[in-house]
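One chain comes next, on its own, written out as structure tokens in the form predicted alone.
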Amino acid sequence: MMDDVLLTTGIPSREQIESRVPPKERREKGPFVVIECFQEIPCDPCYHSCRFGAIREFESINDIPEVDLDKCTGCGICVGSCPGLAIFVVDETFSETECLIALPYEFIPLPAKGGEVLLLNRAGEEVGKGKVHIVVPGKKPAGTSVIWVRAPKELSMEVRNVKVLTEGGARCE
């Protein structure tokens, strides 16, 4: 059942988020998917996009996705397949101080590799600065692009969007 906070604000509760965070042991092994889908709606592109079988087959088209973290490679293919923009990949093993986060990105123009971005939380609030590490354009005509951003490691479970900055550091409006 969906939490009242999600229904009124569009932001999942702390309990909902924590229910999707993999255990520390798995987080230390490399990239992993985080599916922040909390609604029972007819949708299953994530299951069909995963070539490793890490997203378990649905019994009903309305099921909430479940992940087999032992099968997940953190490739990020599922990130661009989710029409709800609810799938992310996190790699906390990227460096001692930074993580990588794969985010769905549907704005144009796409940010440039190496570009500076403001890191935003689920409420759209600025929580830090990061850099674009990789840009994967979406498949045409309606595919969602995926950007991989470098962020401070302590923000790995907070960052869920970005605001692109211009080359000079000014905000794009």
Contents of the next structure:
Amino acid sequence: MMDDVLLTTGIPSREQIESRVPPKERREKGPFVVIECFQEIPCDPCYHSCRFGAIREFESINDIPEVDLDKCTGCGICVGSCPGLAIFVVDETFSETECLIALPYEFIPLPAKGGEVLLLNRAGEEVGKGKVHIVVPGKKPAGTSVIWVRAPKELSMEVRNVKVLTEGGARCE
Amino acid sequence: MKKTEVAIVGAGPAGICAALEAASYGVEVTLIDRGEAPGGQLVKQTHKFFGWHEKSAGTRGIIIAQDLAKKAKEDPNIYFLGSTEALGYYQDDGVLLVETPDGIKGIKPERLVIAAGASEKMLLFPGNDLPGVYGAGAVQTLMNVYGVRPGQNVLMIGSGNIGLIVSYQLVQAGVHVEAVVEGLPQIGGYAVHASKIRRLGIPILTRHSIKEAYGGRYVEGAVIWEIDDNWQGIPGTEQDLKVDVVCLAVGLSPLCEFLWQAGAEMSYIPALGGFVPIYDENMETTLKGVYVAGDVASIEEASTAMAEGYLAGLAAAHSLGKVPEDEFKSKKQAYATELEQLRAGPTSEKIVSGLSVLREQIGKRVSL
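Which structure goes with the form predicted together with the partner chain, now that we have seen the form predicted alone?
Let's see the whole complex now, leading with the same chain.
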């Protein structure tokens, strides 16, 4: 059932977020998807976007996506496919101290690779500083871009947006 | 007087889909819109649509509008009559009166599909007549059609999908959104849209409303306050926001004046958006040969509007004897199933309850 916190604040509850965190062994293995989709709405592009069959086939168009973490490679294709911008990829194996987070990004100009960003949480509050690792421009026409940012490892399940400090000048189209 | 097999009033998602479906059976269609080009509200929807992957989910409304308009333009059976307003329909004479750039003209359609859409609701508060108080549709038109920012700092009233989406689009256009206020205890739109704008740092204040907008010649600020269970403001909870735009996204009403005038039987069903025409499973109203589709039939999403459009177009073509019986049955069932599935989730509960009220009323009519 839907948690009231999400519907009164727009921010998922702690329990909802924890329900999307894979077990420790999986997190130590490599990148994994985090689908922050908690409400049954008619939508299925994520299932069709995954080339590895990691998102289970929907019985109803209103189903909430279910992930098979053994099949998920953390490639990030689904991040840009989600109309609700609710999918992220987290890689906690990036380095000793840092993780990588893939975020959907629909603002122009796109950030520059290597540029500095403010790391924002689900309420848009600044929680630290990070760097842009990779920028994957959206597919034409007008697709969602995906940016991979380096962030302190302990913020892997906190950071869900960035404020770009160094603009790349690249346009979506 | 110009004759046509099917005239369609409104070239938004519902109207275009009705035109494409009817035209695919060789029916000659006249598609009428007050806009210069087809597309309706889709031309300002820069967000990605939900729905089925196979049915353009994940595609932005503006792209869907371009695709649909292109298909309609390339279809030799569809004649698009732009910059034209439909004035009235006189069933006794079978005349649809329209105002074209060349003057008022009559059209004699054998079937009529009304896909007129909806109009935005207004909200009563002191200062609501100041320049700077906009409807969300106007803000979208300014930004997404003409590339004009409506102001610098916006207070959004209403947290339905439109309020949430337009807030996001404002930030994309470089405009600051001070807050979204919502009178109900819960956010009205999809949770994913709400989360998207929360990540941008925009607060969503439920159980809040606008007390007043103030300013000399235009909006210079607005006061919001908490409201109680009776929707009354609670003194002492006021917050003064220095905004230059108050954007109203407080709901839509079916644009059904045309149907009143034409003499269709109407019913007041709040869950569907207010007064709506009574229509059957073929989208046909109580006026024989007059069909409806989209927001004029019930306030919903573009995905359901498109499915209803296809269904209305199919039924109109079938009633003209252009669709083989078996094909009509199977396609009608497919569209009905699509609509049922789109409305199967908890976010559609209100619509489903409204539609069951509508079905009951049709039942009563049949038993009379």
